[in-house]
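Single chain ahead, by itself, as structure tokens, in the form predicted alone.
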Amino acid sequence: MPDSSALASFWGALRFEFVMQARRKALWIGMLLLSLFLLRNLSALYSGSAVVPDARTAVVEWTTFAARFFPIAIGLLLADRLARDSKLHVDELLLTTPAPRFLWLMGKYLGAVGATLLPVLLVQLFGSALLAIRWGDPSALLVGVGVFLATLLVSALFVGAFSFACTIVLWPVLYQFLFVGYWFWGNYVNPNTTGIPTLNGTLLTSDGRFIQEGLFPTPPAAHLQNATVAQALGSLGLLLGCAMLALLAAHYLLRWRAAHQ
């Protein structure tokens, strides 16, 4: 068990990273521009041109549509966090605190992911509220929160961990280019029609569709995977497990780099 001073340092790193990331103009401008693109889907659901039977289904479709695109921006915006700290020597300052290196890394990771998700959450709640008002069903807001946690939060934790780990050994711009390619390969390429091996359609599909389908099923016509609850929990465990492995790898890479500087 870490002592109180180590935990205080962990929370300090988390708060520092959250505030620094939340103050970035690029975060808010980038998410705003992406949100304008996503409003087309929201408008179709709200106007009725996209046929859905109730508010619950509309909110699920809105949130899962957002989960296809917001993680791209999240991964790109998190790719420079460790590199920038190293350039500005902020990491050297934070590492003088009593917190063990892994706690320091976890604080930075959770703070950065949380701040990057803040505008995403606001947009998702805005859309969910409009759809709940449209159908007169306030309970749809709770469904929206659940689907947000199952898709966007899980995806953000997954891509955020790899954005931290991979940029220790890769130039951030190169990682960003490769990450965008991975996202479309791993979530959009259909192996049945293209013949290209891909993670799409497996439990490692990282936009959270298996989790949504299993835990928040919509009418059969809207199903993408017809996932079961067991598959949803399996996908949840695999994605978060891979995120933790990436963070552990980042921890050991940072320790190795510090020892050889």
Given for the second form:
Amino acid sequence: MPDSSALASFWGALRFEFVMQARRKALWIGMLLLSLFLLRNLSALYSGSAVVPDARTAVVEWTTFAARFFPIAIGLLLADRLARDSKLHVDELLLTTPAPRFLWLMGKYLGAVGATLLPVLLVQLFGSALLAIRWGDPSALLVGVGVFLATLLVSALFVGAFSFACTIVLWPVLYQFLFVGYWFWGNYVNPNTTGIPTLNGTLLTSDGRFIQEGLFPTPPAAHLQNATVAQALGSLGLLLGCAMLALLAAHYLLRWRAAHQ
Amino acid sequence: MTAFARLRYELRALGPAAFVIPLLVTLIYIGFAWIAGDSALRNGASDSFAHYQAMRGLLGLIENGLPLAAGLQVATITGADPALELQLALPGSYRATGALRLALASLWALLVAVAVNALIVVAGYWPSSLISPTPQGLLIWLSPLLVFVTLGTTLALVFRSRVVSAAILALLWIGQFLFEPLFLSDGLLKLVYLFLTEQVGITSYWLTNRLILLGLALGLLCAALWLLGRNEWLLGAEA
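Other form of same protein, the form predicted in complex with its partner chain, not the form predicted alone:
Below, the chain from earlier opens the complete complex, with every other chain and molecule after it.
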């Protein structure tokens, strides 16, 4: 059981990392600029169609579309967090404190992921509110928050953990390229048409598709595949489990690096 | 400092990553192209279809793989100079230094692209029935590569942040696949669609598209050079 000073270091890291990341002008400008990519999709959902018969479906579609897109930016914006500590030698300073390294890492990770998701949440809420007003159904906003947690939050936790871990051992640009390539390969590449084996269509599809389809199903016409609740929970567990493994790897890599400095 | 010594210093400052990454990207794409071709054969497809699948993978390498790698690389170079304050205090223009670094990183990306282009031709995977390797064939990769390089530089300077530049480049790259129908159905957007050859082929507006992209790259280069000369703006970059 961690003592109170350990918890204080966890909360301190979380709070400071959240504030540091949330104060980055580039994060807000970049994310809001990227939101422009989604305007056409929002406008199509606002107009409605046979595939989108009500506010609930519209909000689910709006959020899942954002979940196919935003995690790339989230992963890249989190990729410089540990590298920055190393570059500014803050990591050396932190080694001199009694704070447990893993709790510090968890606090830093959760704070950075939370702050990076903040502009995404605002964009998602803005779109959901517009769609809820369009159909006169305020309850759609709650559905939107639920789908946000099921898709974007899980996806951000997954990619964020790997952005933390991989940048300890890889050149930043190489990681950026591999990450973009991974996102395309693991979420877009169709193994049936390309013949390339991929994680797309498995429970490890990291845009949260299975979780959304299992927990927030939409009419069959809106999606080609329908996941069960068990598959949704399996996907959730696998994605978060992999994220935890990546964080553990990051922890041991940082410890190894500190011991060999 | 002699010009040669300066050049050697700048090459060392670029670091090994700038030289190794385009080669790694090439190997990764060749691996995927081989898997796509081999998988088609194992699934009973004809030799010509397997050849087509592998050819698409190799076209993807020169049209979308190498340009993204080059764009991400220059965004990092442009936005990161730990001795920027010192350099701005010197009589020499930082614009010239920035332009030299940009040119060196781009030159390596161009050399790798030329070599890969030649390899594709020699290996028999060039779509010869559609387009000759030179001079028009060079535009398959030259136009998107220069757009990614100049856009990566300009965004890194405008936002004074490497990661935001990388994020926008990455989403632009993914957006070319995700929003392909939107790009191709719009009269103006299809003229700036970056991956036209690999995704669609040689269309009636292919050459116009490639030339417009080159013009766009030229405009972005001018913007980047202008921003490189604004010392006070450069000083506000993110740590």
